[in-house]
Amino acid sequence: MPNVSGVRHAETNMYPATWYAETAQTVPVQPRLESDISAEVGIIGGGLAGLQIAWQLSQRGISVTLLESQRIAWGASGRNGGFVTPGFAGDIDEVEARYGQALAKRLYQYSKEGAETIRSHLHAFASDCLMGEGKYSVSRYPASKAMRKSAERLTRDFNDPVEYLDTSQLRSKIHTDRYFDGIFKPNGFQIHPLGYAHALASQILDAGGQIYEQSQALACLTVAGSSRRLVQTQSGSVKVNHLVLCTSGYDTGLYRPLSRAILPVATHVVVTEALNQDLLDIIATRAGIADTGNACDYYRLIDDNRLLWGGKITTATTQPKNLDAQMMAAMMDVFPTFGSLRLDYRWSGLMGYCRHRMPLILQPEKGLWVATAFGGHGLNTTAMAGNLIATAITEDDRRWQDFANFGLLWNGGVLGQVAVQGSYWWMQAKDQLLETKARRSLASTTV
């Protein structure tokens, strides 16, 4: 990707303004949708989700259609982190406790599978938006029988090889003395994810398929007599045998009984200055750092040696007044030294959740599916979910029905909304419990 010299604070070619929309190529706009056009598959949003489907249909010569409300990866899949790993927002353990061990084995090898496709993307044609190698999900308390034993389930179980890190292993990687315990997945990655975005419509345009930007779904109808929809834009419409759902946090109430399901949830990130180099000793890494508390801050070192941190993870979906100072308190915390550093990026997204925790990927009805809801894990995740949703339609591949357990839960509403923030305030109270015993802790021992 390219170097960026100086900050604008505009949008950016109809991007909002960070400083992924500030480093991608430059990709020209595509049309709206004027005409009333047929295919064989429609998609509803341009996130990850729907390139992904679109992709893979598209290599498989499936016609398709994709219509975009405003531009492709316009929210949060051109907005996260960046990182790429195994898994579900949703704990894998509960899976298996649930649904038992085989099921989530499976499960499990689909998110690999997922993180796989995004790597052999990379090789062939997005070379340019790998930004790292590796994730290390750390511990803000002694943790370390907990995540060893995570370290060696993944490894054992579900062929995914973990390195535990002790915390004088950790802390000789990451120097500060707020993390205890960590696991480092060296198959992890990160990308520059609007960038990859922008290269999967490139790949899918160059297949044949069409691309519609700034063309809201306003209505979807079934055609009378048949299992075929109707989608009708502002200034035009399409006619297709599968339709296929991707709206995430961004839904916009089409299909009602996935509108009652969806609780979007919000994220913030920073960019920093450049950090000179004694503060590039201090995290010394590429890979991508995540902690494991439910507040959950995530970062990594990005190009100009820019710091990304993100995290402040909440259901009220405007974005704080205060972002700067409370993700500066956030980093300072970790990093004490870092109080002197100039925010040049900020932004939020919304990403969608489900009460389960788990993706949608599912056929509610005949010719309609759905695939959404990722949860924050939405870049090894919706890769997947464009190879199980294209093989369904083209080949009949019933691998999808392994997720028929996470349905369209109601949210509960408004209601629901304030649980879910009275729940994440809740678990983030005993977070910060366990990290001041562990402080008061590591303070006697060093008097």
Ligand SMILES: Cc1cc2nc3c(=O)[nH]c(=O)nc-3n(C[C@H](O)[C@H](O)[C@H](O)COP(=O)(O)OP(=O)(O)OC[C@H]3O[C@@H](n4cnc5c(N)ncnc54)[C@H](O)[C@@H]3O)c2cc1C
Second form
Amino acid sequence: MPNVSGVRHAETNMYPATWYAETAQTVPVQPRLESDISAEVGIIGGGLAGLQIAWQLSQRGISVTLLESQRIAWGASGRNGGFVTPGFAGDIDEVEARYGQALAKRLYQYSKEGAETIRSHLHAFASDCLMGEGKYSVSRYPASKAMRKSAERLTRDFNDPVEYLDTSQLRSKIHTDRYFDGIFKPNGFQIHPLGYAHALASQILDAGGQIYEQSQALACLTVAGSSRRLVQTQSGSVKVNHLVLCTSGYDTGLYRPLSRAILPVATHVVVTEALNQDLLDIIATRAGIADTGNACDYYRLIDDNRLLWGGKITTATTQPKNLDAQMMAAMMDVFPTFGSLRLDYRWSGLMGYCRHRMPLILQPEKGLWVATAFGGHGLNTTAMAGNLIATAITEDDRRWQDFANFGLLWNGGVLGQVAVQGSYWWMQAKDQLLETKARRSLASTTV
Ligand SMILES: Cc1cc2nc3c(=O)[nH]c(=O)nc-3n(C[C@H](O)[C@H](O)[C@H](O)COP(=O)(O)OP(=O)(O)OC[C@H]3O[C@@H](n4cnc5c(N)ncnc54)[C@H](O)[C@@H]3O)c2cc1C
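Swap state to the form predicted together with the ligand from the form predicted alone:
After this comes the whole thing, all chains and molecules, with the earlier chain placed first.
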């Protein structure tokens, strides 16, 4: 059916009308759970966290059943920017300052292995989901000292070779005077996240794993006298020895300590019509680009020379009415000549955060696992969780315990939400001040 901009949006097969939903290769809709079954491992939530864990287990011959309320990767996992890099939503320098270098190094290494896992999947069974190589992190005000130091530390201490770029090097790749310093991450890459999630699902099904869609877990009970659990849906149930909760920003309150810890945070994406050659020459790279600001613009050129542009992080979980105008204003602030572009797609998604901004990887009760709260850095870290949780269940591997410092902290309820939004505004105001200073000093030197 044509939309106002004249572009046909696919019947989205129960997905929001995103560019991804229109272009992904998908597995057929999976059945609802309509009987009482059992499995060694049950997983609630069919985003990339649940899928990565199910993939790892199914490859090891473990019987696994995954329940998803909607469709596979219907949440953040099928709507994100598609940028894959090592690291976490939380700042690794803060982790190091608080818990020491040895732990910070181990955690970073796991996060790197998560990115490498995705890379190996792309090679093995999802090559059409690789969309671009490399990622730039860019500052909107002069930050050469901090960025140089960060590049040196990542390369030296975390074995993640990255390259510092000064203003002229950076602006030779991305033609805007809004950016000052940059870090290029050659190991970063971009994927089609919804297509990738479906490639994983297809592998899980081939290996004998079971996926039930439109099957919301409504209750999760402990079987008397054991650590087994019974998960009930509207029309069926599954009894399991291990249960993994991967519900993230779409959590429905199944396990109270988790619901009290998760803070859903919204971010939004638009996709433009195809750029003409003049506009393509302004972003002279197919790498991903994200600024270091708190509102964080992230964008990349995608198929058909369209521009995918994301940003505007808020604790208000609804899509703003004037989203197009806000996103266009953000885009034109960096690239003033992009104002004539038509926006063909727009969507929003929820990320799950915990107050410490690090993933929740824990076993709060015997046989009950939590693998969620990956925030805005969830592609590599969901794959990392797949590695850690699957080896914990099958080989009694204890690496997951390295996340013990990052527990189920209460999110503060409504007041917590207000406080986090307040801190975003405060940090965005600080960014704005630094940017204004940079622009003023640029203006005074060019007069
Ligand atoms: C717009 C946007 C851009 C982003 N960009 C990037 C990026 O470029 N790079 C990056 O690394 N990260 C990015 N992220 C973050 C990343 O997408 C997430 O961290 C990651 O996808 C989280 O995966 P998940 O499986 O934990 O959660 P989700 O993908 O949100 O999945 C949770 C699933 O649980 C299901 N569920 C909830 N409750 C129940 C229940 N009771 N029963 C059954 N199912 C249930 C939901 O339906 C949902 O499908 C972005 C996020 C968004 C929203």
